[in-house]
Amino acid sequence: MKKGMTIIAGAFFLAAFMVLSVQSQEDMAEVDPSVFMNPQRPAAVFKHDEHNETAGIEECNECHHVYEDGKLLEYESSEDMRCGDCHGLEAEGNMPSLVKAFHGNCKGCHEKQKGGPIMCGECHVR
């Protein structure tokens, strides 16, 4: 009887673990890597809503910026665009490459706020 209960309890915990694992994978989101031909690392894992809630970000333009003639348009937002719509694989003039734009925007903010991932493997999870 005791052995049977142990087996049933073990099966229950295994099933619960599998369900939670599948659900957590469904919540996974990543920065769109499609523009990179031969990425050196996996796409950066990024859960948009969870990130903004944790960071206390309420305005889209805090991350989704717009520049005109080299000046930040403070109240404009590019949330309906992909980063690659403006940033190319190579830097052009004052506009950084897509990789530098991602790292400068995300990692730069994390360093400034003294919170969030800054090491490669913390975002680019294998």
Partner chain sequence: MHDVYQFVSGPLAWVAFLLFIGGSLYRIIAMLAEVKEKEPFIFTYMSLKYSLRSILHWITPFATYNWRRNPVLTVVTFVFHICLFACPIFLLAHVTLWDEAWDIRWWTLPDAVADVMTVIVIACCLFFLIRRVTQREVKFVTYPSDYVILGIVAAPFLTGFLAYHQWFTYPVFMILHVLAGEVMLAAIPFTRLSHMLFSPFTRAYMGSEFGVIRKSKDY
The other form holds:
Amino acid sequence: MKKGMTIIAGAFFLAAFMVLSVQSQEDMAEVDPSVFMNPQRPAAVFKHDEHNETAGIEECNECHHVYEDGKLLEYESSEDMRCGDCHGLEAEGNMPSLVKAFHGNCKGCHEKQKGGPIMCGECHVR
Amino acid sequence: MHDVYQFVSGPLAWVAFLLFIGGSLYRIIAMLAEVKEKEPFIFTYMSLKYSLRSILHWITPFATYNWRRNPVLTVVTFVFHICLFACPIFLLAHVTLWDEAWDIRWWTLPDAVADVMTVIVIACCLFFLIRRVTQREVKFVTYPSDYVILGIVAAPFLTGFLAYHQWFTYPVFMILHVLAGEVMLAAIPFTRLSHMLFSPFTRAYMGSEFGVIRKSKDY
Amino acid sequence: MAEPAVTQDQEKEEEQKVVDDGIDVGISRLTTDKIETVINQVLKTETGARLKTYVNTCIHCGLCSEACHYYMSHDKDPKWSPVGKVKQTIWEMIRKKGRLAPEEIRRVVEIAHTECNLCRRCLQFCPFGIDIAYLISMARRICHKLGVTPKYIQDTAHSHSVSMNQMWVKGDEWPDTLQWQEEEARGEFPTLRIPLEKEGADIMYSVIAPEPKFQAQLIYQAAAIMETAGVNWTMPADKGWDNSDMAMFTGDNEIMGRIKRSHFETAVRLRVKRIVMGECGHAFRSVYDTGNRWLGWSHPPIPIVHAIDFYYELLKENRIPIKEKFKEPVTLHDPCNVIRGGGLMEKSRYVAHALCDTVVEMHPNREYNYCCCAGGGVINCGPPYKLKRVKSNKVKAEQLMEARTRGAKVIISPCHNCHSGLKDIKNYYDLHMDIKFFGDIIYQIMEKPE
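Now show me the form predicted together with the partner chain; what you just gave was the form predicted alone.
Next comes the full complex, and the chain you just saw is listed first.
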């Protein structure tokens, strides 16, 4: 019995490790929802390279921005960080919550560019 | 679709809310002004105590004689109205839109709960429809407008349900949902959905008459 | 309940064949243009936000239906429901912008005058508190202005206008009747007086005109009670003694105002502290609630005490010595105007229990009691509508029958209209119950001089 439990636990960790290790920009298919405790919608669909190609985005910091004292630092970029490193689950001062940051970053840009998904279900596809 | 959605969720939403809020204020102020002009005696009899007595009894399930006499309808009516208000106001997706547009947010319902509430509202609308068609005393006083306002109320929930589950063509139902919601909001002050605005006043007046003059119960 | 002697077909025919000059002649003089003018004049100038809001707020739910004895007595046929009747009258006028054909006015007048008692039970059933009785009253007002009102009740309104009483009682007939009753009563109560025109008395006692006209013994009884209780009272010798008001029910508000003013002014002239009125419901509504408002008084300018309230006071203070309580089990009918309209339900019960050994409650009771189907001017529309009136209150017969199965032998009805209406119902449905006023019972059981 005990042995069985060990095998299951081992397999679980192995699987988790494999999933995490293979995740990279090229293969990215959705925004990682793991930080959310109780997500209400399916993870937002997002194919990183395909998106950037379609949108014609060259600079990382178009999305991976850095703000300091509420000001956008034009030449800084943050692709080496996770969004959640700055944005908490709740808003703090000027810093929008993670959800709002995602929505603002994606939908906000789509609205400005008059292109790309802007309705809930277009990203949170079931 | 992009532009259509932008339009219905942008300028049209403004129009709908302006019609709803402006229209509601207009209807209430116009009514009070007319009372003041032609029937000012009504104000003479208004009593806060008896207004509240009447309103509180009627917004509490089974607290009035007639609610107790119609248990099924009472349950349906209360569940319907609670879901009708709570579901859209506390829906996560709606609060998210308020948050993004105005930076205001409040407590939200889990989506699964809101989903059930939506189904309840649709089921209640069906109940009211069936009641309207089958009950003689209701059918006799039913006009086409009664079906229209029932449809106006059911539509946002029906389309919202389809959009949430992304059945059929999602963007179409999403846009229809926004439109249906706007039609409902704009219709409230200008149709008999205005019972939402006027019922506190009619209730308060009847409560006051029964309390101050008739010294008996209006519930 | 035995089947009535007449067959149903005969009855149906009789019901449909109503001949009423007040309506027939009135309608013959109407044109659609005239109707349009009058309806719009009333709806635009005499009504305001109240009527509009009621019409716009009604969600057509039908929840008022079962409040109505007409609806309940006609196998729940929706044309008799409160909202059904509003639909056939006020809604129709609004929908057609007042352009009704003369024959359509016939239906309006029938509904407003003979198919609604304005008992206001439906007001307690409407979730929005829509005053359905007010809407029907407005329909009556419109009919009045069109000159289409059932003849019998119109006659009483004419009487009010000419003689300031409901029954064409002439100037000298009134004091004559009082003196006659005084004389009669002095055989039993040697010191009894019916004090006329006594300025500064505590109480002015007022009655409805049918009392001197054909129920003079009620004045006798009242005098006997006053005498026994040692009340300092008076009655006016001239106009203003009648507290009744059929004009209120025909929508003739102008005459209603005149007769109420005369009533109040008489009390003021006699410098009495308050007006005590006999066991009448509609008069109470007129003096306590409706007439005073028309005259601009938010509340009656002088305290109005209904007989129930007055007996309550006397019994509570032990001012009426009781020989022996009333033996037969009684049931208590709650008249709309003094119970739903005046809150005297508990006082009425106090009086009943103080007078009677056994009080059997009928169900529903208190402010939820079923109407007698006579009030609101319906019985005053006269014989042409009697059959409809009794048939429209089967539910009352059932309610009384149920009280009878629990032992009630006597119905106490502290209202004239209810009294007469219940008598017709009891006869039509063979209920074998007696109907009495509180006054009848008090007079019967109180101690009298040897």
